[in-house]
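Given as structure tokens, the chain that follows is alone and in the form predicted on its own.
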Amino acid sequence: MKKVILDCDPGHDDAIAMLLATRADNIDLIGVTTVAGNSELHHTVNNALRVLNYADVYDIPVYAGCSKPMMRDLYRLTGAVIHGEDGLGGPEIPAPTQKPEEKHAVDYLVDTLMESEEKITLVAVGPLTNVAMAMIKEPRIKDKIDKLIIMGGAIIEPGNITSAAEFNIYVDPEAAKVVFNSGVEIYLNTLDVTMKAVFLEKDINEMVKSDNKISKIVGELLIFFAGTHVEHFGFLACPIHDALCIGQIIDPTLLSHKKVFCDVSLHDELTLGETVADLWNITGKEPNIYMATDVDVDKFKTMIKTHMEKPYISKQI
């Protein structure tokens, strides 16, 4: 079983890569942290909390990270026109009963990672800034990171918060850099596989009609979803682009990935925040991350719709 991190600014698809890591059999998820960015902290960390409590879920500790990007304000526009104001419109999900740790998340990561026995696997489907801070602070974590899943970026596919720039890259490219040259295993999900992973209208009414809570609730909040969506695709349907970091660790065949040198354009205004990797070898530089090159999306279906039907086994069982 893979001891799991899983950092987040939920965001409907945060939520559904939440939901899905407590109810796979062999991730143990031992803490959620947040970050600004689909929405303001204050959200995604009480978001987190309430999607965790309504699924049954009380004994994974959540804690609240870094309320803005490393050397930028927090840019809102798009998380909010994309998730609601509150970074998780649609269904209504009670206020939770749970309270957020009083650690602070960098701390959470530095310290669980420094004192863990065995490497833990990092997820990371928001902006990298928790992420960064806390290779920054403490450098011998990269050591303990088994490997660092990322949602995040666009080699091939437009951008979509401008035509270079995917958002949770473009949010904080500073910390995007740190990360990318950390020499930490690090495997990038792109939008080139994650606009792929797309559930349609047929699939999201299977899963608003099962009896089930969590099937139920996740695609209520995929109808919302998939509302802000149908101006890209022409008609009702979205990706769920950050459960498919999770879905990794399910089942490993479900992406393809290949080794190459990407880095993060900081000083051009037209590029901010854009991806850049070597897919030629032209620079020689030594690869450092393994880009998603495919996706078995009729897995990903299978495996999202299956999973949210199980129930969740608590730790304290």
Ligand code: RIB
Given for the second form:
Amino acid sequence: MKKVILDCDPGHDDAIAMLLATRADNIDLIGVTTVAGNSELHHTVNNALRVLNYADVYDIPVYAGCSKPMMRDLYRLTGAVIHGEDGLGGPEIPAPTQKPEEKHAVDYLVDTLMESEEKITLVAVGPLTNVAMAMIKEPRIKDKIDKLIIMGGAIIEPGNITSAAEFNIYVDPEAAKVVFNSGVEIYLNTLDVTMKAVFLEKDINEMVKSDNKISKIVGELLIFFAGTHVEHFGFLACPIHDALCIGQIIDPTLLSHKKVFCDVSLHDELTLGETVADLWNITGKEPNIYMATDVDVDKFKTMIKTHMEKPYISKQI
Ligand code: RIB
Ligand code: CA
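What does the same protein look like in the form predicted in complex with alpha-D-ribofuranose (RIB), given that the last one was the form predicted on its own?
Zooming out: every chain and molecule, the one shown earlier first.
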């Protein structure tokens, strides 16, 4: 059983990643931290809570984190277009009955990692503001992180916010640079794999028609999310970017990785937030990140479809 903390900005794919983690036999999701990204913080906190409660999960604490990037204003344009004004457009999901915890997400990350006897897997699928701030506040947490699995970046694939940059990295590039250079064991699951593992119309319709309420709501979320992607493909196809990071824990054969030196561009407008990987080892710099190189798409689709049919079994003792 892996102890996991999920840092996210729900967001349709964040929500599905969270549901997948709650249904995974080998994952003990001990906490969810939220950050501003796909929508403002008050929306991402509320979305995390209402998705968990909709899925009959009431015993996983949710923490509110940073309401803006470290050095910049929150970039709000794309989030609203892709995920809707409140960050979770589409199906009706009732307001949560659960409240967020009082503690700030950054303090929760620091306290939990420092107090834990075992190392914890940290999954970050939004802008890296909370993670970077926690590392700055208490650098010793780096030794308590087993793996840091990140959804972000684009190496061969073009970006999705600019031609050079992927959304999570672009929103807070300074935070990404802090994290990429932290020395922690990082797995970077970029658009290069998430844009391969897209759900097609038949996959989405199969879930929407399910009698299971979780499968159905995931299908309905994907219909909304796909609707904002359809102009890119000309047909209904929908990435579930963030869920791949949880999928990697469920089945490590889901993704292939290659260790490279990778850093983040900060200065020039054209390439701000670009994740630049030294694929030919020209810089001679020590590789610092396991970048994803391939994904078993059928395995991913089966994983999502089967897990969403499973009941929630609490692991909180
Ligand atoms: O670029 C995709 C990423 O940006 C995903 O994490 C999605 O939720 C958005 O946050
Ligand atoms: Ca996200």
